[in-house]
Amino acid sequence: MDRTEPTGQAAPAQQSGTEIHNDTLRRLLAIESSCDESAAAVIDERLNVLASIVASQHELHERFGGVVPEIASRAHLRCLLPVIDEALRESGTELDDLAAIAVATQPGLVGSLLVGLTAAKALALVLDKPLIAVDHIHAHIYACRMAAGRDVFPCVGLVVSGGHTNLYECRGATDIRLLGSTVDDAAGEAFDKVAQLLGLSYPGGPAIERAAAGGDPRAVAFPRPFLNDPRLCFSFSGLKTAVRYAVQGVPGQDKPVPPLTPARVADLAASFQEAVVDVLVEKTRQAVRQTGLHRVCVGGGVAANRRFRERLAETAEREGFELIVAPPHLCTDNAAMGAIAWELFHQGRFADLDVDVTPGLVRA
């Protein structure tokens, strides 16, 4: 069964020269359905999150070791309207109180995105409210702005999740240029697949982190693709294959493979995690040096990994740049980060009702 639950607290209020009572602030409804989380949030104009509701699909996808698009789409159809209703109820918001309807339209799974967009279009049409199309990846970076309670731009943005591993030059909340991305698998996807190889639970990120806590990160010398390459690219497919060979042996070779004892699983998990972290941290360091920016904002599900956060903090202190990582409840997919829609609202950047979804990553 899907679970509907509130996630997170109100974000720090945006600074303003005039104090405005919360009752007079405009509110918008944000909808998120880009992958396997049905989410809705009500956010006021000072970025206070009045309600954030997420219905998780983890139990539906667990036996497959990853997200099944058709199952995800059907689950959104069942869950999204109750989630929206709960967000409005919890925030004490009537539909007529809304200033706009925001929805993630890119990137993501096409069927999942369409469910959210269809719901948002229907609300915008019936209520005669502006429709705002949100980029899901940009929203992950904006989660850092919400957590900081102040302007964080310009910055280098890093989004690391199940479907994306991307670096950005962010001159403003909506002025964002892609610097580089993965050429194959995303880091989060690699975590899920490696967890499956090691017999760990889904989702793979938390499972590998727990197993790695008891392992030696130097036990296995896994590859670190693009580590010393000046291009700001990532690749995790070869690393995933290297783990497979460590677990199952190299095809065509008769060399015996050690059994997957709990100790070996811990060593493999720790070594894999360290390889991923090494690459993510080094590429972020390179992006800071290449752009000349002195602040890094990090979001996405993998950003909740404690080892990654520790290593990033160490690098930031050594290299002299400011680091802002989204809090864990804003790392995984949620609608609260749809607060970026207020930036678009104030710029008058509204979407027409014939707007469509864009499943793939927009590169320009």
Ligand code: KG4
Contents of the next structure:
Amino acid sequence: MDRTEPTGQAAPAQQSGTEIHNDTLRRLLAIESSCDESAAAVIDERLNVLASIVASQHELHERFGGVVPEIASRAHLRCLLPVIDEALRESGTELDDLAAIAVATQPGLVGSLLVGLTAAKALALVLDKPLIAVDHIHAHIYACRMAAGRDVFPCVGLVVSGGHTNLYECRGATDIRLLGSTVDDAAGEAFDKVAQLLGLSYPGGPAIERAAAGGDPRAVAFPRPFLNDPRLCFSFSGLKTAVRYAVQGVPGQDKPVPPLTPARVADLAASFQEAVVDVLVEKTRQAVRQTGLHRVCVGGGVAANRRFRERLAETAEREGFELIVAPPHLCTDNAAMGAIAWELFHQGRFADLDVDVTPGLVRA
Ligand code: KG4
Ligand code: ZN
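Switch from the form predicted on its own to the form predicted in complex with the ligand and print that structure.
Now the full complex is given, and it begins with the chain already shown.
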């Protein structure tokens, strides 16, 4: 179980660099279980994160090279209540003190989402507190609002995770329109599958990033789908296949492939990473131009990648847009970004107790 760094995000508290928490501020409990992290956080109404606990299931999925949905839901069943208890204990919060219970209800793995939602419903019912349904992808963008400590809307939002690669026009925290997404695999999924092909560990993103550090990004010219296409789409499955061919050879061709030495792995990792980053950065630049917006917020697990962050920063500087990338501990799945529930709370947008999960991407 990890504690993600508590982040005091309210403007006056942040200006002094110290977290100021006023005990009279209302608190909510946010629950996140959309994929393979069981997470809970307690956040006050000025967005101070009083506790943020994440129990990751990486070891359980490692040998499969990706998340196995059934294993993920069973692990949530075991981990979620202890994680919630820990978040309440660490923040010194009694259940009765809570103003609301928030939970990610979409998108994600159906069984995983259901565990979080059922826990949240039970708490809301027993405590007679309002229930708030959070969109996990919107929460990934809201992580940038948390990090900035001030309003970041309107902006272009980019969420790059294991399940999603989506560009949004964000008029407000909860007023978000999908501009485009991947037509096949998500970028994070490609990182995970390519890591498996290269014999690297799971999750693949950090492993590829480490291997790429010693490699030549120009060693292999991998495809960059949609790079010069005005549509704001992504595609990563062909890139994944291109890496497979570079490792195993093209089926039906006798051409020998270089052995998978550590130097070759480093070159393939660096070349693959560069291809993904090229496309993500270029599509973001196009989205800025097409929307006329001047700010970009980037979240999701892949946004933890240093090369990606570096290239985004260079492009922001050159193109003259403001860039906010969530800090790494708020990029990968966590419940602190469930602070977006305060926006819904203030709009009076509460969920009924018969609310259901929505596993697929919600387009508007
Ligand atoms: O947002 P996230 O924690 O979960 C989902 O909602 O999917 O994203 C997980 C994904 C995984 O595919 C993982 O390989 C990728 O984010 N990831 C990275 C890095 N850290 C995590 N990808 C590239 N570079 C990284 N440093
Ligand atoms: Zn996520």
